[in-house]
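Just the one chain here, laid out as structure tokens, in the form predicted alone.
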Amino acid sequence: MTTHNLAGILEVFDTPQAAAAAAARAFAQAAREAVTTRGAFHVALSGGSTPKLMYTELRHLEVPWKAVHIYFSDERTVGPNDEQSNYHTAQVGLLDHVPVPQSQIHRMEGERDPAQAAADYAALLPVQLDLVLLGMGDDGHTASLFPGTAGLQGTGRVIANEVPQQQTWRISFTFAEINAARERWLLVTGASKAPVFQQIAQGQGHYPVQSVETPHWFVDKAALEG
């Protein structure tokens, strides 16, 4: 089912394997379309389950690697072999398989001090993101952006934001950031997204994700209906 609202498009799917699989689809098709115009793709990955499920699906999908730039909307304050790292959950369901040149993936160092890995990314963003791949947490969080932040506020592309109900640091994209790409997705999947999903579907509540323009959402029927 594909509805235009949401301020975006909504995509419904029976599993969060289908929503995967039309992510995975879609973002095929806009490789190959950003290559063909533009000469390259450059995409930023999130963590989260469904990103995961993609990640397995792309890996046997056409897609022209050599062109791609690999990007990060969020990191934690990690390194690169940490299982919790969003880079690293990439490398191994996705960037391992494919050709992508290890000189156009480009990772957040969440091993360095937060602001200034977040300052050195923001240098080396390309003038605008072609795709910025999005989900959604349970309290309506999305990148690292979490309710009663200061990074909701927060100002340029990539900041470091303290994120004290997770007593920690994360590096993250902005909403303008976010915003100022050519398209935004959103992969949302699971009962426990529902009671959140559904207030924002009916234009309630104030949650972080509702800063997102004109998302294109994938969601599975758990997150619609619990």
Ligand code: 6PG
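Got the form predicted alone; could you also share the form predicted in complex with the ligand?
The next block holds one chain only.
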């Protein structure tokens, strides 16, 4: 597992709202540029709760939604209507409010056998994603690549990853897939992230998130200072 410290861009904001708003503006800009130059914007959304603020901001920005293709960096092994589903979070927070064609929303099928669902998902991915949006757990995981799990060494593009510390399986991008995208953004907010984030900022630790190459970090002061 190659580790990196804060290689890439680090932007620090006073509040989670400011970090989310900046990420939303950058998303809109990246989408406009991709559609202008390549005719489409292929973006993978992250899971968890942090993106909710960004989704709310995004609804009101100028984004060429008709040319946006939505993917997911990971998914829990639950159905699409489950509160725990990353798809459900994105649907409620964003996708129900913007005109992305349904055929361009590519859900990871968490209700299926995870290995089969992962293989089928890999087959529908574009050659290269324009952007992978990620978060970071308090333990330094990203996507569903948790400390000590086999997925850290996963090969291919999308895998099923057993997460014993949560007594569950997940479907997740591999680091190869994450690092093959044109860009990788990490939106990290809240004091609970500070113990790990501070180590990473000092080039210390061996956390899964440190295998994300040249990320653009959008963080708030609480995540940086505790």
